[in-house]
Structure formats: C-alpha cells, structure tokens
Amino acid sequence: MILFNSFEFGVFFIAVYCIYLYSGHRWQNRSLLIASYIFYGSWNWKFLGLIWISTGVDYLCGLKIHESDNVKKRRHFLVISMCTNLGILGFFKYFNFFAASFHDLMQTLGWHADPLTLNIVLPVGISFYTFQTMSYTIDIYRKKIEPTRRFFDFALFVAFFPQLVAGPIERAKRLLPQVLNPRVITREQVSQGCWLFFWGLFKKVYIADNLAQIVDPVFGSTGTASGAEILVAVYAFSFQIYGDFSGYSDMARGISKLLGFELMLNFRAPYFAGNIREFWQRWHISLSTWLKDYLYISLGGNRSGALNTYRNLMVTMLLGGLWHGAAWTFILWGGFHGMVLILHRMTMPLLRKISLRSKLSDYLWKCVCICTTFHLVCLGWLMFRAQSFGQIRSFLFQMLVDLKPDPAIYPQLIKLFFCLSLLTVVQVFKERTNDPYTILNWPPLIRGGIYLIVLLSIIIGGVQGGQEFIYFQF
C-alpha cells in the first residue's frame, strides 16, 4: 500500500517522475497511467478491474451520446452509464448496509429472518472516481463537452494517481484537456508544488495524525469520558478531520504541479465560513459543487417556489451524506446540515436587514457568525464521528450535564494548541490575503522560517509509520 505519507511513496514518486521528465507527451501518458495503475493495485490489484469496467463503459457511452442526435438513444447510453456505475458503487459500499438495515426493520415488525450480508471489502476511492467517470457522461449528454477518443488518455483521466483514491473530484472539462495537450512544468509550479505537498504533509502528520490520539481513545470509549474529554475530543476531531483531508488535497495538487497539471483547489479556510451555506462553498469544494450541479439543479435547484427549493436542499444534503459512508450516523450528518442550510435561507431576508454602523461592530459581527457556524459544523462532525446513534446521544447529554473543569483534559489542550497554532497563523493570512501561496512572497529570512518549523515538526513531532487517510474508506 503506497501512501502520500510513506518513504515507499517517496521512492515510486522520484522512480516515476524522473522517467517522466525525460519523455516526450505521448510517453508521459503513458508512463502516468501505468504509474497510476500500479498506486491503486498497492492497495489491492484485483479492483483494477472496476476501475477498467468504469473506464470502458464511460468512454464508449460518452462516444454514443455525442454521435446520436436521437434523444431517447442519448438518453439510452446515460442510462447504462449511471447504472453501470451507481450499480458497482451501490454493491460494493452499500449492500451490506441496506441487506442489515432492511432485516433489522423485518425483525421490529415482528419478522424473522436470517440477515443476508455479503464478505465485501470496499474498495478504496470508489466514491471519488465513480462521481468523476459519471460526470463525463452527463456533460457530454448535456452538450457541455465533447468526448475524446483517446481511449488510453481517457484512461489516464479517470485513474490520474494524485487525486484517484481521495479526490479533488475533478471535471473533464479541467483535466481531460491537460492530459491531451503537452505540458510545460514552470519554476512557478515547482515551487508551489513542494510547498503544497510539504504543507500538506504537515497537516497528515502533525496535525491529523497527533489529533487522532486525542479522538479516538473519546470515541472508541464504552461511556466512561467525561463532558470536558468529549467537548476536546470534539473540536479535535473537527481538525483533525480538516488537517487530514485538506492535507491530502494539498499533496496532491503539489504532486500535480510537479507534473505540470493544475487540479481544482478542494478547501478554503472553511472554519473562517460565516454561515453554513458559505461553509459549503469552503469545504470539500469539489464535492459541494458537483452535488449542487448534478443533483440539486437536476431536483429543480430553487427555481420552484421555496418548499420545493428546501425539498431539494433536504435530498442533496441527505444523499451528500450517504456518499460518506454506509451508516445511519453520516445519513444523520447529512439531513442535520440539511435542516442548517434550510433555515439559513429561511432567515435570510431577515440577516439582510441587519445594519452595522460602524467598521467594529461589523467585525464583531463577522466574528459571531464565524464562531456560530464553526460551533454548528462541530455538532455536526459529532454525528459524522460517532460510531452509533446511542454514543450521539450519550455524548451530548454527557457535554449537558457533566461539562465541568477536568485536570485530564490540560495534556490535551496544550497538544490541541500546538497542532493549531501554526496553521492558524497561516490560515490567517491566507484569508487576509486571498492568496493560498501568501507564504511564498514573505521574506526569505521569515519564508525560511516557517520552512524549518514545518520541516521539523514533521521529523520531530510528526507521528510516524503511514497512517491511512481518513477519507480512504469513503
């Protein structure tokens, strides 16, 4: 298993990259996607054989679709393309899930029958590469795109190894181009590249991977954490999960702009959001954007009238949720940003109408909703965490009752404050700024700086030994 954060990925990248520099275009291609088959075959090699079936399905479809002027055989080879990938999609993370959901609800209606469960191993990215195989099609059908009849380069579009396994979901239209045409790697794209991957690889390492120690020991517990461990274990999680996931998509847009392509930016400070629809537009952007264009405007988006746009809202939200996991507690995540984002708009008109008359009880103002958001996404990521509906229920009347001041929780705040003191300071400027690469226009002498620290914290403090991604299993 090759992992961003492993000296084995070190080793296949140098192997990879210095034959890539030394060949022409076509070469490139060619040696990028049988690299990028064999990163995906570290995990397991027989899962090839999805992404091939995808891959082959999608490229024949979408050659269908474009030559027919016929609207039911247009709509035909959709059909077969959704299906073929829904359909692998659905068997392989949500089977078991539905077979245990369905004979648990046969069972309280007083039926007995023996659970029928499958011995899947779900295979890892399957979420993020199905949603970009399947946007191929749709765009294509909606006449947004023409197919490409490149298979190998098609190929390498879908199977692309620095974002295969957990995004940014990217759209054809950004990255199929890229892969047809010749690539120029600039110094600028260098010089990003390596602060993105080494940037990112300190939010894995230090960030995430010490955060976890203070998350899993709370949510592995069989009720005995205390109101103050689990409020901690809370906000922890909350950066641990952005340390992790946004440290992937850093690492693989550095990987890519070291191979001369340019992938989507899939997070933007989304803990500095000031209400929740804006913290959509911040978080997992590749996701929310594909969520609202494929599926939201395909319910209807909010073109008909309000109860039908909060329908709409509802669905995306609550499916949003499913596509995280098979459990009730992601469905539950899903429907509870749901019913935020509806009563956000619904406030709207009324948020509107607030005036601030001055430039500082704007900012206090800003900084009630910054804070008010943050706080809501984190009773959300309690839902998303949890391993079952009662640890949810036991873990908020824990932090109702029993929120009093506990010696255990200092060791926790002070490795809580280390984790994040660096990164907010980044994170500030970042959004003073609107530059996601301010770091690299600072001095030399404060540049260096912060290399060092990011360096040393990743050697000395980071925690070692490869530690998955969290969105691996999604």
Second form
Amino acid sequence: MILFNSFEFGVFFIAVYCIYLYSGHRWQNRSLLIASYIFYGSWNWKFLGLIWISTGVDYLCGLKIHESDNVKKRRHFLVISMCTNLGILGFFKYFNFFAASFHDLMQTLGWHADPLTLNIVLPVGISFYTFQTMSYTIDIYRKKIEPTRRFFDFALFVAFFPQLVAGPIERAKRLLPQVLNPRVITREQVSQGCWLFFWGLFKKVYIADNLAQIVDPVFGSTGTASGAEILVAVYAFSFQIYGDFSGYSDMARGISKLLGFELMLNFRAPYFAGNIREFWQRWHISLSTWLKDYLYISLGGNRSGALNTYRNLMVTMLLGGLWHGAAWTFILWGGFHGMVLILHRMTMPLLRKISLRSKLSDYLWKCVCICTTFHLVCLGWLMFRAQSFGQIRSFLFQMLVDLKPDPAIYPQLIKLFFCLSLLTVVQVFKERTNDPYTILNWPPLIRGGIYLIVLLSIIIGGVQGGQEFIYFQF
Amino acid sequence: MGRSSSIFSSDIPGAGILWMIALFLVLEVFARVLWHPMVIGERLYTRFSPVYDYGFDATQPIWFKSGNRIEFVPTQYLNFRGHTLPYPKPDNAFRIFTLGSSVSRSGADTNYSYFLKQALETEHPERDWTVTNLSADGIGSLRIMLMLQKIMPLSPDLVILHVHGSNEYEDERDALYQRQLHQGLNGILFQSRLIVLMKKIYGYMTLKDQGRVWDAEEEIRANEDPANWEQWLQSIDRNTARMIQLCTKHQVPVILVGRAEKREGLAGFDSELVRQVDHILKAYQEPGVTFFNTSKKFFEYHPEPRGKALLFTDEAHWTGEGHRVIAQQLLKHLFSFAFLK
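Return one more block: the form predicted in complex with its partner chain, after the form predicted on its own shown previously.
Zooming out: every chain and molecule, the one shown earlier first.
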C-alpha cells in the first residue's frame, strides 16, 4: 500500500498535484477520483468493489430518500443504505469474531458446535468510509442536507484519498460542498498544509515508530517483562497511538489543504483533557461526534432521565470499542470508557461545587485533573493494546507487585524524553493560544529552529521503511 | 511607521525555511570545526567517528595513538575491552594478536588468549608478553582479513587467526548494510557531519541502531542452502590466502586455528563442516604458517562423551575449561616452532 510516510507516496502525490494544479475544477475532481482509486487499489484492487457498492447504493438511496415525502418509503431506503454498509462492515470485520465467540459460548455451555470461520481479509479503512457514507444518507433522511446528482463528485466524497483509509470521518455537509464547488488554494493553506504534513510525519516516523520499539517487545512477551517495563510500555503506547493516529490525521489534513480542501480537526491535545468527557471532545473528534450524533442521540441521548442516559452512554462506548476492532479487549476498553464517563457524569455536580480561591490552587487542581484523566486513559490503553484478558490481568498484577526501579528501562526513558520533549512544547503553546497553527505566527528565526529540529529528528531518529499506521486495521 | 520587509519578518514567503537552512549551515560549520581530534581528543573523536560506520567500515581505523599508548577503538561494534599497548614497542616485547569471532572472543577472562598470556608469563617471565584478543562477535573471514590489514603497523610477532567459518553470512549482510547506508538519500545525508554526529550521539544514548540488523529467519534460510556454503567456503579460502600473503610479506608467523563442534551423533568434534574448513586451512601450511587442529586436541584431551559438555557451551562456543585446554595446547604448539625457541 502507498503509505504517507513512504517515498512512493511522495512520487504519487507530486504526479497527482502537477495534474491537479493545471486542471479545471471538473478535471481536478476526476483526477482526484482516479488518484483515490489508485491509492486504495495499491493495497488490494479487489476491494475497490466494496467502495463502489457503498458509493452506488448510498448515491441512489440518498436521491430516493430526498425525492420521497412518504415516511415509510424514506425509511425503507435508509434501511437499505444502513444494511448495505453495516452488512459489508459486519461481514468483513466481525464475521469471524462473532462465529468464534458463538462457538466458545456453545462449548462453555457444553454443547457441540463446529467452528465456522472464513478466510476473510479485513479491507483497509472499511470502518471509516462506511461511516462516512452512512452519515450522508442519515443526514438526507433527517433533512439536514440535500443529495447531489453528480455521481462522480459523490464518488470522490466517499473515496477522497487523503482521508479514505484512516479518517477524519467527514460529514457530507462539510466535505461535499468543497467537492462540488471550485476551490482556491491560498498561500496560507499551502504553508499550513506543508507544516501539518511535516508535523504529522514527525509524529509518525519519529514519535510513534520509535515508541513502538519500546511497546512491541513488552506486549509481545510472555510474562518476562518487569512491572517497570510494563509501566513504561503503557506510557509509551499512549503516545505511540497518539503520534500514529494524530500524525496520520495531520498528514491527511495537510495534503487536503494543499489541494484546497479543509478537513475537520481530529485531535486537540487530548492528553491535556481535565476529565474523560473532555478527553472524548479532543480525541478522534470525527468519530466521537459521529457516535454522538448518529448513535447516542438516536438512542435518546440525555433526554430521558439519568439511568437511560447512563445506558445510552454505555451502549455508545461499547459499540465505539467494537468499531475499533473485532476483539473482546476492544469491547472491554469501550466498556471501561463508558463506565468512567458515567462516573464522571454522576460526580459532576460534586466537582462543580469545588471552589478554588487562588490562582495557584486553581492551577494545581487543573494539574491533578489532567494527571488523573491521563492515567485513566492509560489504563484504558493497556486494555486496548493487550492481546488477551489474561495479559491485561497479568500486566496489572505485575505493575502492582513488581514495580521497582529497573536499569533496563533507562534507555527507554531517554528515548521517551527525546520523543516527547518537542511534542510537549508545541502542544503547550497550541493549547495556550488555542491556535493549531500558532507556530506559523512565531518569528521566522524560531520557526526555522523548530523546522530544523523536526527535520533532523525525522532524519536522525525516524524509523525508515514506511511502517504501517495502527488505525489502518480498524 | 510601517515595518520594512526583511528576513526577520514573517511576511516573506518561506522565511522560516530560509532560517532553517541558515541554522543548519551554521551548525554544520561548527560540527566540522569542533569535531576534530585536536579539539575533542582522539578518544572521543574515534568513539563518534565522523563517518557513519555502524557495522564494519574498512575505511576507519581500529586503533589510535594516545600519548605513549596504542588504544583500540571502543565503538559499539568493535568493543575491544579497553586493550592498550605501549608505544613505541619495547625491545623485549613479544606481541601476539588473536583475530576471530565470538568463539575466540569469549568472556574477558575466559578466553584462550587471556590464558595463553598467563601461561607465557609463567613460563618465560623475562619477556614482555602481550596477547591482544581482537576478536569480535559475528565476524567472518572478510572482516578478519580487513582487521589484520589494520594491525600490521603495530609490528606483531605472531598472529593467531581463528577463522571459524560460521559467520560468512554475517560478512555478506554487513557489507550489504554498509552499501545501503551510503546509497541514495542516505549517501547524501551522511555527507553532513552534523547529521552523522547527531545520529551517533542519539544512537549511543538510546541504544538504537548499533549496526546489527538481525534477521534470524533469513539467516536460517541462507544456512540451509548448500550453494551458499559452497560460496562461503570459497570466500574463507580466498580471504585466508590474502591473510597468509600479507603476513608472509611482513614476515609475521601465523597460527591458523581450526574448527571444532559439539554435535549429537559425532564421536569426536569434527563434523563435515569442520573437516571442510580444516582442509582449507591445512593447505596453507608452510614455513612460518602452522595449523592448529582444535577438534583433534579436544578429542585427545577428552575422548569420553562427558568431555563435550565440559568443553562446549553450545554447538560451537567453548566453556572456560575449553579455552584453558586450547591455551595449554597452543603453548606447546608455539614452542614447537623454531622462531620461539
């Protein structure tokens, strides 16, 4: 597959960009559509068929829903769209998981059942584009948007290559008009796009891929890691997944900006969140808002009493966990976040009563909140990354009973320091100014220094060879 | 009053990038000026050599003069355990160098070079014996030959060459890694002293990238192919010939140490591979070049089966006892030469 962090992508993008810049709007869209299919087909061209099915069904369903005033008919086409997308998703992503789980359950109950598993390849990015196209038909059904009649432009909305395989999951309301209308590429967009791409590349090849070298041996080991090594690996994973996924999002947004598109912000310094609810307002924003708008609110949201709200939260988070992968560890992770969100909601009235009189105590309280939230999230990441429930149990036990200084972790701590120092500085400034492009407003000398550090980090410490992104598997 | 447009203001397109390039050039100049033995000292200079030489770089020295001593480079790859030699060479000094792989390297005080030095000092205390073990893990005949070239200026009185025959694959892989390091974009990037220096310091601090790219499965596959073995035996032959030629040219006597193996089903210590390697080495016997038959010596010392466990830690590597035995036998072998009598 052509990865953003590969030489092949550089060649691919330059070729596409040259054609793009010298074409009119109509041919820009056509060339982007072809480029998107080449991009996806470079992984496995056979699975382009699934994208075409999603595209064709949702295009037709969107038109039919819009054309009809009959509620039943409208619902009928919505159901067709949902069943097609969820059917594709369910079959390719969850069939083996549910078949194996059913078989295990039967065996536990003492009944004999032959295991039925199929040799199914999980298509890259299936969870992302199916959710994106579903939001299109749901929004038409809810009369929030109108469908487009321009099929190839709709096809580009579904398959737009910068965000096709790992998001952000865009809404038609935001992305489709950008596809349909001529775009103007401004100088500001070019400089922001370049910065976003290189900052994302830095997060991926320097931070995430280096931290993977701390994480993988520990989570791949069979009970040989010490408590301190596990603790460092959990911290490292929390930044690895952030660097990997937000790095991809940054690169996707950067490339889109260079093409004149504006994709939504997907991460907003999530580890500065003061509570778990805020964390989900900062982490994978395109998914969390999707789940809120199309699942949580559809279930009733917080409109029918506390107990129903808690139920809705839990269901949303469990399904959010399942969205990430077909494994019980992901469901546990979702359930854990659901539980913490419920606890937060329950304790919110109490927390609001805490009044702090001085600036210092207010600052310290914020630090405590951020620190607590971060560690809860890290606990969640342990569940997310673990290969089994047994590993979660043994790692937790190991951290509780065998947490003592271990010289084996010192080089890893140095690596963590190297990886996180620049990231932290930049994030702090972004957070303080509430401007993701704050660096671009700094004096050129300091900006040049930052560029140099980013560039040298990629060259010197970056992991070469185009490592895959974690979220591709989702 | 309006601000004039200058490189310090943000309104020039690419001002940040221009500054990045300027800063890089300034730091590059600093690296080139300051990263010099005159400024940072020979030891630090060779520790972080200005050439990107992870793995074995034939262009780099493996020793340097430090005052009145010769020191061997302590890079991650060639860790020679801090051996030093007096400079210039004293009159009554007798310098022996052992070159080989992990079998002859062994532990710091459990290798036959160490035991041999002790034995020589006991037998002939009147002479100043040095037995410098320059063996390194995982190196084959090519890299042993390259190292031999580098130690010739140190006036050796005897060289013990222990071409074990197991690491020819590693030699090929290391050479490939070296080529890849200096090809394409890397080749351009490593022209910069700043990048090389930072890469070395970063690698040192994070224990990253020590030039050893292990791919066990690939190695197993390569070892299973008889065609590879044929090629590797040819390279042992070729490199041994070059080493003998070099030593003869400098009139340095050589002991070629043979191979021994502990394998299930073998009565002694000589497998098919042992016989093949020994056959190559034996062919080079001539005045000043002798062959030391390791498998035979082991068998003479411990003909009974329990000897295998006593002498070997695994199929190829020897225990401290194994090294002690070889040191005793080597001592006898040494004094059977006319030049040592």
